[in-house]
Amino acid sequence: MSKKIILSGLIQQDFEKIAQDLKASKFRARQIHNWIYLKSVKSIDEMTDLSKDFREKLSEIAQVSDVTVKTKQVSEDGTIKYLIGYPDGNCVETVLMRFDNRTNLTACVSSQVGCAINCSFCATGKRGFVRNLTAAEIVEQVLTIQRDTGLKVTNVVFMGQGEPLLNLDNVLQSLTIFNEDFQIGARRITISTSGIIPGINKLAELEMQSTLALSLHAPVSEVRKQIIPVESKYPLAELKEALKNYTNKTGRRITIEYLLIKDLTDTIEMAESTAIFLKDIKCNVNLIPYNPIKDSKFKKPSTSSIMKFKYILEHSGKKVTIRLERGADIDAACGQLTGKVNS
């Protein structure tokens, strides 16, 4: 028996030729289409509006999902974390962050499973880089959190497991998914980078309207390369120059993401520096505390190194917020997914 195909992941055209093969309508294929998408269903039972006969053939050689959630937790902040299974037997976490008195729902999806990177602050870098996800994994992500909640993701970050551009293809390809399929906005959708110069470039030449993030942490390349070590291979200098090269092409605003570590990127040396290095790049900086994972020798910043670092970016003219901390007891914060089973 040949494998049944996947709905989830699949564009209109795709739909389009499943119909074609049942000796159905384009309209059949946009009711398809439309169940899968903007209605999570996570059975081809559940599309009512299509025949019982239509159903039962398109059951013969189709199925909406092949993901198994393995573990789901619930944050007392509303948070909700999910480890998502693989046909492979490969695992990653996907997370539903929701804020007080906001009708946004950001998905935070993981690009890879495991990542390369290996930031020294990460629980995801401690278990290494082992594949790529394809950009129908990327998706099952947000349509898993969609069916679990019966609620609508209205915002994605591509700040999970992995770096992003360094599986470009699939990211952009997921992308023009949310987008143009859940019809989430171009403006709604962040992806995240540690500093791979040549993704930032093919962005900037694509001219992406959707936000950039950077993962700064550290105005200083010694310091940097203690944290983050692709920073031996994509420096400060040339990723600046790259940077600015972004927001001309683009005429958008990064978003620069600064992680907060007691006694080594908190002081008030470093506020000042990492000042004078965005001075000329167009962004607004998000300040991160740090997150602790198991075996780790960094510290939580003080609440007053905190607010003078970031008095000191806004006196340099920067708007500057402080993420809020999100999902921290379940291991779901910024740094803390593993996707491992028995994580």
Ligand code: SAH
Second form
Amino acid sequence: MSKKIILSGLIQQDFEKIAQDLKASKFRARQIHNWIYLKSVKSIDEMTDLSKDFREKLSEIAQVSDVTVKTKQVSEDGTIKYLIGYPDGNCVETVLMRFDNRTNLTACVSSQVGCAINCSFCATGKRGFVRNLTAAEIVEQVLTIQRDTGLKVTNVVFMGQGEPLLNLDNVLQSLTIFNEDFQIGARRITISTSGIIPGINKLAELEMQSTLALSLHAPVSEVRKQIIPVESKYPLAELKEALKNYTNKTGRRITIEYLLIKDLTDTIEMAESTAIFLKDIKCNVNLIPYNPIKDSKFKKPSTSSIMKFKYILEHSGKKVTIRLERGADIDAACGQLTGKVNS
Ligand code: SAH
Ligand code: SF4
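So the form predicted on its own is up there; where is the form predicted in complex with the named molecule?
After this comes the whole thing, all chains and molecules, with the earlier chain placed first.
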């Protein structure tokens, strides 16, 4: 038996081709499209406005998805972590976050299996790089959430496993699908990078309207190098120019993510240097208190150092938020994703 077409991850033209092959109209293509992306069905049988005869024909050549949910964990705070298995045996996490009093449902998706950057504070980095995910595999993560919960994801952040700008073509293709097929607005999507300059330049050229987030984590090259090895290749001075070019070209404010590690990056001197580094960059700052990972020497910052850091940056004129820790009890918080069961 030849391999069946996987409907999740296809675009309208692909659905039209399938409809044509089955001698059906373009309208059928649109119906299938909507069942996949807007109603998130699990099977072709659920596409009830298609005739039984057509559904049978479609089932002979296609199926909705080929991923499996290996595990699903629900945190005390409502965060859900899924471990998704692809047919080649690789797994990645995708996390659904809900925030109190908001109707937003945010999916945190992975862009690669593992990650080559090897940041010293991140469990994903410790695992090394395995492979890039295709656009369809990225999109499947959001569909898995929608199928399981029956809810519609409203926001997507590329903050799961992987460095999205090292898998840029597939990430951009998934972005188009999120925009056009899921109808998730560009501004409700955030791509977070460790600072891959060629990727940032490409996004500037494309005048991307989604939010770019940069993991700064230290304003001093010598310190940054110790925790984000890619600093040696793309140093802060050049990164700053790329960020300025990006905000000029896109007209968009970037988000600076700043990881607070006790006695290393959370000091008053670091806060002051960060304020100077960011002075002429159009940005908001998101402070991320370090989440402990296995076998790591780093420690969480104290509440008072977080507040001092925030105060200094605010005083320099920046809008500063503190990232709420989500799903730490199920290892779903930033940096805790490894793609393994019971890791
Ligand atoms: N690879 C991308 C996006 C994924 S990680 C990047 O590095 O930007 C999303 C955010 O979580 C990044 O800012 C990352 O530095 C941060 N992070 C990684 N490990 C963490 C940890 N143990 N505690 C808190 N944040 C962490
Ligand atoms: Fe990769 Fe981001 Fe983790 Fe660094 S923080 S190892 S870039 S996933």
